[in-house]
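Given next, in C-alpha cells, is a single chain: the form predicted on its own.
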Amino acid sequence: MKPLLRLLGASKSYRMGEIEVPALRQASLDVLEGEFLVILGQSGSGKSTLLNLLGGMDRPTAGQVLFGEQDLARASDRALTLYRRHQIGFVFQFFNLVPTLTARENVEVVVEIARQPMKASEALALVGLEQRGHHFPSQLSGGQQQRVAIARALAGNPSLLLCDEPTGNLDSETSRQILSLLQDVNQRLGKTVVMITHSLESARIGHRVAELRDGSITALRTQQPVSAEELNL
C-alpha cells in the first residue's frame, strides 16, 4: 500500500498567554491507502492535535503534511476547505448531528457540496438506516446517530474518513457495531480509516497502531486485526 498522506516532521504548539504549550513533538507518520490506522493515546496525548492536523483542521507549527504533492501546512485556507469538503469525511464522539434536521436531511447537506457524493439513500443504507431517514436525531438511539454521522460522513465520498473517539458515548454493546461498521467500511468500501482512541481492546481492530505520548509518538506496530464482535469491551 502506498501512502495517501504524510506527516513528516510535524509539531504543533498553542500560546497561552506568554508560555508555548507543546501539543505534538516532530510527529512523522504516513497514512497508507486502504488501511484502518488507529492512534492510540490518553487524553492529552496529542492525538486529537494530531487528527486535526490529518484533516486540515489546523496547520502545523513545524513540519508538513502532504496529501500527494500538496502540503496542507502551507497550503490556503480555500485549498484547505476544498481538501476538507472533497477528501475527508469526519466522526465525531458527540456526533455533531443538526437537531432540527431529520437523518436523511443530515446528510443531504455534505451531498449538496461535495464533487461526487452518493445519494443520501444510498449512504443511509449502508449504516443499515435506510428506514430512519424521517426521524429526527431525537427520536434516535445514540447508535443510531452515530449510524447517520457515519452516513453523512460517507456521503461525500471521501478518500479518507477520520474518527475522533466514535464510541466514547456510547454502551459496550453498541460499540462494537459501530466498530464493526467502519471495519466494513474498511473492508467492504475500501476506505481508509484513521481512528484515534484512548482504549487499548478497541484499537484491536486496526491494521497499525500508532501510539502517542505527551505529544510524542512512542511506538507504531503492525497488527492482525481482530473483528469487532470479538472485542472486550
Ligand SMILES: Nc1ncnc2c1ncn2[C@@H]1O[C@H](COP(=O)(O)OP(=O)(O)O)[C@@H](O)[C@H]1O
Contents of the next structure:
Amino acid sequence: MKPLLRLLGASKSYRMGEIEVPALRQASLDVLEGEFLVILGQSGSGKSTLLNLLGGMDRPTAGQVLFGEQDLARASDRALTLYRRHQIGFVFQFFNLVPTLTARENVEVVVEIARQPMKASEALALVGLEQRGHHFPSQLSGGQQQRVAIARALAGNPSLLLCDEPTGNLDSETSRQILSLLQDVNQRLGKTVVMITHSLESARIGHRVAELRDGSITALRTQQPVSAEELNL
Amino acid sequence: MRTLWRKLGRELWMRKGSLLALVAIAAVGEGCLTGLACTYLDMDLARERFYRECRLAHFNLEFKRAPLGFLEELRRIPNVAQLEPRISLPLRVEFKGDLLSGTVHSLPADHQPLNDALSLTRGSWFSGGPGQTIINEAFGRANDLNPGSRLAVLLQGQERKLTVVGRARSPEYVYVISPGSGVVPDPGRTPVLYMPFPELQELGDLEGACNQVLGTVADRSQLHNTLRLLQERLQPYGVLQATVDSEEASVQVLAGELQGLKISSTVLPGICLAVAALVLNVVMGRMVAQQRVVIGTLRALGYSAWQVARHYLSIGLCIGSAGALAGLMLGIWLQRTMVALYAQFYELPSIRAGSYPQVLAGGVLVCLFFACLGSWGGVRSALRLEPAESMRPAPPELGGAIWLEGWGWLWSRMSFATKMVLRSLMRNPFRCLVTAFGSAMATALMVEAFCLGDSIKFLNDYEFRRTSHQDLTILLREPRDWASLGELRGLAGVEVVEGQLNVPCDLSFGPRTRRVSLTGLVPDARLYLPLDQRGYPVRPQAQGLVLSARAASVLQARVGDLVRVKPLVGERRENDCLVTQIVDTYLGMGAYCDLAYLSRLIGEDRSASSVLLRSSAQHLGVQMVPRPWVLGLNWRLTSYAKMRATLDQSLGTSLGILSTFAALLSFGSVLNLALVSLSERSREVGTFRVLGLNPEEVAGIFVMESYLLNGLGIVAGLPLGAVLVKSITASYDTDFFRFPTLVPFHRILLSVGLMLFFISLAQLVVLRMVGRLNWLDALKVRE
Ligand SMILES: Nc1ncnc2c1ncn2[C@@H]1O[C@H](COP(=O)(O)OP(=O)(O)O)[C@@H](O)[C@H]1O
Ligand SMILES: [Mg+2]
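One more: the block was the form predicted on its own; return the form predicted together with the ligand.
Now the full complex is given, and it begins with the chain already shown.
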C-alpha cells in the first residue's frame, strides 16, 4: 500500500514563557492508504499534537508532513484550510457539535463547503441516524452525538478520517458501537482512518498500532485487526 | 454558509431579551442622529429659504425722523446695495378688554418691500381703502383674527378701527419675544401690524419722512463698517437703534436653538452609539470566548479564519442593522415630533418634516460602523485563534487579584462573595470600565434631561417670580413725568405704584461701544428688583452704574471704570458714569442705574417709561383704556401661568423623550453586562447551587458587583451631566437671556434614584436568569 501522508522527523514544542515543552520529538510515520491506524499512548504523550500535524491543524516546529508532494509544514494558512476542507474529516472526543444546530445542520456545515459532498441525509443514513436529523445535540445521547460527528466528518468525502479519542467520553457499549462504525467506514467505504486512543483494548481494531511515549514513537506494529464487536471494553 | 446563518439566527434569538436592549441603545443613538439631524436640516432649510425668499434685511436703523430725500444720499454710501424707508411706531391693540402693546410697520401700499417681505398666509395685500392692516400670523392665529376682522388700536394717541386684510409671516419675527413675556413667546399678546406707508406717514406726523431704514449690503464682511457709516450720516436725525441681522432677537434666538440642536444631534448619538459599541464589544468578546470550541471545530472542518470571523462580524452587523432599522423609524418619529414642537414656537412658513435619504443613509452607515467597531474585538480574537489552540481549554485568566490576595489579613476577612466580586473586577478591568461608562453616560443624560428643563423653568421663574412682584405692568408710549403718574395711586384698589425707566443708551468704554437698554430703578424699589446670581437684589447707587456681566465683558469694563453713557432719546446728555457693580444676571445685556439720574440724562426731572402696580382692583384694564399714554398692560401672574403651561408642555415632550432614552441606555447596558458576567461564571453559579445556595443568594453576588460598578458610574456621570447641561445652555446664550446651569440636589437625587431603579430592574432579570440557569448543564460544559 502506498503512503497517503508521511510524517518525516516531525517535532513540535510549545513555549511556556521561558521554557520549551517538547510535545513531539522527531516522529516519523507513514499513514498508508486504506489502513486503520491506531495511535496509542497515555495522556500527555503527544497524541493530539501528532494528530493535529496530520490534520493540518498545526505546523511542526521541525521536520516535514508530506501529503503527496505538498509539505504541510510549509503550507500557507489558506492551503491548510483547503487541505482540511477537502482531505480530512475530524472526529473529536467531545463530539464538538455546534449546539445551536440540529444534527442535520451540523452535517450541512461541511456539505456547504465541500467539493464533492454527500447529501446530509445520506451521511446521516450511513451512521444510522436518518430519523434524528432534526434533533439538537442536547436532545441526543453521547453515542448519537458522536455518530453525527462521524457523519459530519464523512459528508465532505475526505480521504482521511482523524479521530481523537472518539470513545473517550462514552460508556463501553456505546464505545463498541462507535468503534464498529469506524471499522465499517474503513472497511466498507474504504476510508483511511487514524484513531487516537489510550486504551490497549480499543487499539486492537487497527491494522497498525503506533505507540507514543513522551512525544516519541516507541513502537510500530502491524496486527490482525479484531472486530469491534469482540472487544472487551 | 446558509447553515451558519441559521446558527446565528438561533443564537441571537436565544439572547433576544438582552440583545433587544442593546439594539434599543443603538436605535436611540441612530434615531437621535437622523432625527435631530433631519430636524436641524428642516429648520435650517426653512430658515434659509424664508430669509432668502423674503429677503431678511442685513441692517436696520431706527431714528427719530429723516426726510425721504436724504435716503438718496445714504444709497450712495459704498457697499449699500438696497435701502428702503420704513415707518415703525408703537401701537396699542385693545382686545377683549386687554391692552396689548405692539408695533406697526409700514409697507409699500401696492407691492412687497425690498427687504423683510411678508409671506402671506391668509387674505391679500392692501386694496387701497383706509384703515387696512395685515397682521402677523401668530397673533392672528392665537386670537382667531381673519381677513375681515376688526381691530381697535390706539396709534399716536388716536383711536382707530382697523380692518384685517391679511395674515402674514415675516422673516423679522420668526421668534417673537416681547417685553413681559419672558423666554417663551406669547404670540397672542404680541401684535405686529402692517399698514401702507402713506397712511402711517400721515398718522405718525411723518409727511415726507420716515423713522427707519432697512437694507442690504453688497459685501457682508463689511456690514459693520457700512452700518457705522450709515449711522454717522444719520446722526443728525437721532439714531435710536442700529442693528445688523445677526443681532436681531428673532435671528439670535433661532440661531441659538439651531446651535443647541446641532450639539444635541452629535452629543446624544455619540454617547448612545459609543455605549452600544462598547457593550457590543463585551458581548461579542464573551460570545467568541464561549464559542472557542465551535470556532476550532469550524476551522478543523475546513472553514477559513476569515469565514469564521465573518460569521461573528455578521452577528454584530445584525445587531447593528436591527438598531439601524429601528433607529430609522425612531428618527422619523423624532423628526416629526420635534418639527411639530418647533412649529409651535418658530414662525417659519415651510417647516415641514422633509425626507433626507442621504442623512438616513449616513445614519445607517454610522450605526453599522459602530457595530463593526463593537464587533471588532470579538472578530479579531476569532481571527487570531489558532485551530489547534482553540481545541484546548482557554488558559485561565490571571488578573491583578493577586496583589490584593497578598494582603492576607484583609483577604482572609472577606466573605467568599466579596472575594469573587473583587477577583472578577480585577480580571475584567475593561468590562468594568464599560459598565461604569455606560451608567455614567446614562446618568449624564438623565441629569441633562431634568436639569435642562429646570434651567428654562428657572429663568421663567426668575423673571416672573423672583425679580418681579407687581400685579400689573403698565407700558407707556414714551417716558412720562413722574408727577403725572401720581393719579394712578388714587385708583381704587391700587396699593403700590413704582416707576421704571427704560432708555436705550450707548455705553462706551475705551474704543468699545455697546447699545443696551438702561433701566432706571427707584431707590426703594420693591416691585421689580434685578437680582445677581446669588439672589441678592441689585440697588444702583445715586450716580453708579450696574452692568450685567455680559455687557461688562463686551465693553471689557470693570468695577471702578468710568463708562460713558449716551442716551438715545430726550436731551441725550452724555455723562461718565462709574461702574459700581457687575452682576451676573440671567436677563441678557442689561444695565441699571438710579431712575432720577437716568431721567436727568434725558432731560427730565423724574420720569418713567413703565409703571408697576400692586393692586387688588378688578377692572384696571378697562380703566386704562381712556388713557392714551398707556401702550399696553402685562399681567404678571397670568403671563407666568401661561408661560409655565407652554414650557411644561413643550419641555414635557422633549425631556420625556430624553429621559426615556437615558433609561433605555442604562437598562440596556447594565442588563447586557450583567448577563455577560453571569455567563462567564455560570460554572461557579452551578457550583454554588450544588452547594445549596438559593438563586437569590447567588444572584446577590452579581448584584453586589453590578451596584458597585454602576454606582461608580453614576458618581462619575453626575459631573458629566453638569458639563452637558452647561454646553447646551451655553449654546442658547443670547443678548436677551442666558440660561443658568442648574444642577439642583433634588434632580441629582432623582437621577440617581431612577438610575438605581433601572439597574435594579436589570438585576431582577439577572435573578430570574440565575433561577432558570440549568446549573447542572453549566457544570458539565467544557469551556
Ligand atoms: N498549546 C500548548 N501549549 C503548551 N503545551 C501544550 C500545548 N498543547 C500541548 N501541550 C503539551 O504537550 C504535551 C502533549 O500534549 P497532547 O498532544 O495534547 O497529549 P495527548 O493528546 O496525548 O494527551 C502535553 O504535555 C501538553 O501539556
Ligand atoms: Mg489529546
